[in-house]
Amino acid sequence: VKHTHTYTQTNIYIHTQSGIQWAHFSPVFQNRFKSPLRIKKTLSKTGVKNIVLVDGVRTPFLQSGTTYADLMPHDLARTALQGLLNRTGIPKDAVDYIIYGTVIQEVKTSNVAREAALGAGFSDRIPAHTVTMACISSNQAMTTAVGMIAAGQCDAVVAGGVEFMSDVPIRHSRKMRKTMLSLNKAKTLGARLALLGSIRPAHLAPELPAVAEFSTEETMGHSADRLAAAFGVSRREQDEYALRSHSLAKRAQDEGLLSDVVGFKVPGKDIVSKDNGIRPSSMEQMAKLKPAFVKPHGTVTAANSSYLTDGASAVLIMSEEKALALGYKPKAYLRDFVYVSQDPKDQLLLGPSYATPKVLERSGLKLADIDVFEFHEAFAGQILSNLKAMDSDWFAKTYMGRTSKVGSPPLDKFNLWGGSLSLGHPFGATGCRLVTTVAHRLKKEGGQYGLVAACAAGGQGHAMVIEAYPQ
């Protein structure tokens, strides 16, 4: 039996033949011994490998166009991988596979996982591939790693994600591209001159990237504004939530809780050791901002939206048996996960509302069993709309075919160290940050179960249950 204590509860780990069980004693129970003993059982399953998070790191997340501006994506990914190597001390040839997630690919390093791994000094015999699934790309990298370990293909996999918004690909117009390709094939001077003479000023207009849905042509911010209106989320509520995110992130940063951040010596510049987008403001200052997408009456602004961010993350995932054999003390078990998909027009950002009840059912848990929640914050309006959807019987019955609502996560357990609104959101890297944060919070707060959830472009979403590793 091992006993720990926090200001809210006492936890006792009971080692039994059926596995580790976890008893929570409320202060009332400790004092009066009248409440029933509440025991949470481990989610370990007979015949199923226990898969663990050994550790996770990330570069500081920086606003695009700042200190990282002259780098390339693989530079950030390489730094995250080197940080993971330094923190875990794992031999560079002990990893079986490397998977990275990214959204907007640099054409020179389309398989950024391989280029970053080679740059970080991993053995060239370790395969690596890159996945993309919008804002849940590194979630997909992690769950792919879990699947490979569960299938017995690997024992140790590094998963991560990277996004570099300071230098995104900007293309020539299609007509100009066709002309340039034809020029390359032209065999005579006359043919080349004829092609050059066909170029018109309109051909020179570039195609700029946009955070918009291909299927609907709607920007994500515009969709977030419509979603907030549909769920009756006011501008003030969004600003209050955004201020909460920044305030909590600043406190976590000042108290040294963001221990997953590894310093980065940017060539020709100083060492970067902190996220630079955390900016607690005031309701008065935020109220002065104009709508960013739906003008003039929209409610989504720059202050209550996540910002374009450069950053990378990496986690080491192993079978529990392998981790213990190598002498590691894992941070958490990675348990059940789900992916969902729904209408990208009107439910683009509601992934958490659909994924949360599914992953809880798969795990045999209820919302009240979860001690730590970490949801991706694309927009304050998106978060608040999801919380309202999750707390609505009507939404559950009408859109999800469920008999009742799953319930809304209590804010005293929700994103307590800030979120994407404040820490930043490198599209491909956020998932690993969420999982690592849950593991750290579970240890800090004495909880057992954590839940990660995120929305993604295309109307997709992800959720995962994470269980604390017994201390």
Second form
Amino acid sequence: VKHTHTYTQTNIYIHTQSGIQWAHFSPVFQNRFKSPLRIKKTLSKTGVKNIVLVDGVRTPFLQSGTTYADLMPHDLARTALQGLLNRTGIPKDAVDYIIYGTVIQEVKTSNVAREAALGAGFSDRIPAHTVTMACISSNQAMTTAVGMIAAGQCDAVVAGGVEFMSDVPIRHSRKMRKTMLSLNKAKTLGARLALLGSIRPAHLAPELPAVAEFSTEETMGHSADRLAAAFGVSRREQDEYALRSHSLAKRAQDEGLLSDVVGFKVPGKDIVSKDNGIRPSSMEQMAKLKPAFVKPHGTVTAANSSYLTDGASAVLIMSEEKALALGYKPKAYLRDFVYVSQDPKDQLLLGPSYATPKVLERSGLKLADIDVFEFHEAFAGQILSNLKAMDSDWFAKTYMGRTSKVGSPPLDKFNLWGGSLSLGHPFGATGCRLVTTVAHRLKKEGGQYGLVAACAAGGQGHAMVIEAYPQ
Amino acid sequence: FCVFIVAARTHVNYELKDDVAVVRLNDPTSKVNTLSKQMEAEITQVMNEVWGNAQVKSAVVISTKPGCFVAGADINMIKACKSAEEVTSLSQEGQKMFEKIEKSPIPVVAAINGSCLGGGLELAIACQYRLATKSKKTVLGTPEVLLGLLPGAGGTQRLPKMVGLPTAFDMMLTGRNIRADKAKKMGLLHQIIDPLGPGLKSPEERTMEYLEEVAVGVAKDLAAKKVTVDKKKGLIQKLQDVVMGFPFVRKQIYNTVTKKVMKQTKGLYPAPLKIIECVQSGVEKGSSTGYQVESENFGKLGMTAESRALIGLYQGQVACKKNNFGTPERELKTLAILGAGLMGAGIAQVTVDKGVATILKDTTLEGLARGQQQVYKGLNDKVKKRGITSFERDATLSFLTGQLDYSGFQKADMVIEAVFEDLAIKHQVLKEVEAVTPAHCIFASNTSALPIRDIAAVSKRPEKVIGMHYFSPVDKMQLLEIITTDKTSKDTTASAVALGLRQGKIIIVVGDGPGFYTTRCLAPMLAEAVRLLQEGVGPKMLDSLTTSIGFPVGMATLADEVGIDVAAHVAEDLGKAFGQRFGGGNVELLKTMVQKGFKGRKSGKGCFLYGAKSKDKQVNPGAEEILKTFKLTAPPAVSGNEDVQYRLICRFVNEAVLCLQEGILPDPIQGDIGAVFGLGFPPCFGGPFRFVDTFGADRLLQKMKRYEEFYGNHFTPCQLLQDHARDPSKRFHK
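Right, the form predicted alone is done, so what does the form predicted in complex with its partner chain look like?
Let us now look at the entire complex, which starts with that chain.
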């Protein structure tokens, strides 16, 4: 029955293109939409499967080195998976595939998706793989899932992301590693002793995972500072934006809007149920901080940057038919998405500026059609630079080969429940948080279209259009 | 009523940003800012206004040209001077102006983006605070010594105080360019800022604005005493200061530096010694003496022949970095190179990093692998020196394709052959290439002596055939000699010059003939060198006699470097082409050496022995044996050291002048540039033509006549030289 119902709705949507106010057809619709005068079509396309987000959860995002400090990444991912199982009640073998995104890999669990799934109570017959694409790794996990479903190979896929910055792989130096590997092959005691004798104090210096972009050797914070300077974003603007992010996150947390968070009983510690990095400060306090990357004249500080975070997220994605067949009421349609990439030196963090107009074009939408924006906040300076870039005809023409600007998202629709600056940013896990938040905000605010956009190391970016599921 | 007549300022203006005066430099008549009379006058005027304005609490000096702060003093201003006193007074004016800035009652910040050289650096170091962009274009340095001059506007006095004696000497005596990050470490800069990428304006424009914003911020902080101009000194620096406090240590330094300079310049260049004198006077006798010595020495140097020669070379070099043949009809996108030897791979190396798709073709895998490794190594050395990143190296290498066949040649816009110097082989590859390349494709030969018209004889498209004579090692030698035949089209020439300029070359374009210009001048001098060896001047003595007149490499060593086989080849070919004039030395001597395997450095033995790592070069006993069998008696009247040197020079110069007379050379400027940058003709002479002007054609003629008596027509002066000797008003350079 539900099936037929949906298709009928779809038909109604299509009619709206000719200007019929479909909202008037049903009192249910009128209830849901606070502004019933909107005339919006569905983004469903003929020949393309409708793919839905059934639900999404995440562990609390904690500053690294706090309560999660003694765990391993798969522990966090497993917790997110268990949370998803509990929240959706999906049968343990109803999932066809599991995909996780992560950035800094724990070498012991390099396919963290599989290690997490094995302990999460899912059937051991469900294949799992791990993807990586810097800060848009879980976006990549989700779109991989969308691709598998669209191609008709799967019906239900779990996608997620995890990042664990409390522990990172610190390696021996290359020279030491070479010696140690040769040691394995040395046959005689003499040969072994000779190798051991070749070790010098310098060989013992450890190698930390690089915080710098590999191709340019520039740290992301440094690039963000240059970006802010290039777009003339002041220190004050950045601090104000960061303060906004923390204040909005605090309000969302206090009002219980962050319902994607599932509690986590950390072994040997208390139950964690809240993000712990949300700290609304004052402009005066923030102004006292010294620049963190470009010294002494830079503008990016610890207070207007996202911080190192531990956390994991998971979403359940299905074809619409499957979701309805299993009796679910999906939260949203996952519609068009794009990936973009550009110069990793000077445009490292401009992904959203490139991705936004492209994905809107693909969906046949204008910026004004979007009700809910969720952009990944790597740095306040990065967000503000992107807003300025999107509002510049010159930038659109000179660098993006477009005829005009796409426009700057209005702040009253933008990251209203906080963002990566305040909630935290576990690199691999942020994408799922953004998508789930869009779905929740669409419902809460009564919007129809949402837009997710994010930048990522390597000069890459992503955007996705999300459509509210009719209630 | 009254009328104010204010001379409009064109080069310098200023604007108030709150209480900071932003002084902007911009010479509207040039791509670069130079300290011309106009510029200096306006700086003085503006600074006086700034100092007179009670509102102003600090100042920023900045250029509005993105790639240039101030590139140096105006050379023509110095050239125009008629006496040492005039040059001295130029120096004094500069000194005064910068002293006022140094003693400014308000802090002055120099904000540097682009070249900050010579007088530009002296301006910057007179300011209280310096910050610069970390752009690739930002370089600091004191290149005056390369023009035979010294930093004459207080540079010799301020630099030692700022960076210490040893570093100051290094900077002023080498004239080398220093990148911003290095300059900060040396204590030359207080602060550096990273260039910006795209924003709401072009990166260049916004970077300039940003530099100014940061500089204004610093200026305000300096005025408010929130920051100080003192730089924190490291332990090493402090130790060095203590050590330099001892007079005997300083004395030791002056001595060591003087010795080093004498060893390197053979006393042929006066400027380095004067620089040492200026620094020493300032440090030991106080700055007023120092300034006086500096300006006097600057005046003296300004009138020396060496300085005029070096300035001539500098300006000639600028002239040879232009394309006088117009814009090519087609942009060169794909270049194919035949032969992955030293030359072929060298040409590939200087091409791939300009974004030109480059095919490197060889006939064997071993040869190809060696060539590709050479290109890789060349780029990787830059990575090691932090000139480029490993990613830039990899991206650059992606433009290179190594192969053994002609696939992809249908896309080639130009082919440069660097195969063995044999006309039959050249003909063969030319035919093969023309069969697979498009009609617009240019065929360039990197031959060093074979006439291009002979190579073009088998071409279906002779208008597309040209000579491009590179010098080894290609990535180090700046010269490219382009040879056109009477059939070569103008567009072909324009394309070849355009490529050479992209490769960063200094280019001379000469007419066709055996040996063209450079090889043709070298051959008679080489013949004379062989003659000298036969006459009992040993290889070591020959080296010492040639280096002591300013050749960077001794003649015997040069022969080893070029290859004795190549030298024999050239001597024989050109000997046949030009007859007796190219005689003197016995070609058989060279041939015998080749037979014995003494081919020069590449075979481990030539005039000298190679391989052993000892610093002192050993003469090859085998070569000495051969020399004995070819021994000739030296005529004592013309075999003194000086005569030996003049004999070598005369033969070179006479042939060069003959090339001009015959129209091989289009003008004396290209002749001088080719001789100095391609063959190492002593830079202190400024090239063979300037040598004739300075030395006097009549004097040269007398010497040649004397040598002619003993050696015959090797020393017969050419007509043009005779004309110049007869009429002293005739000069090659105005």
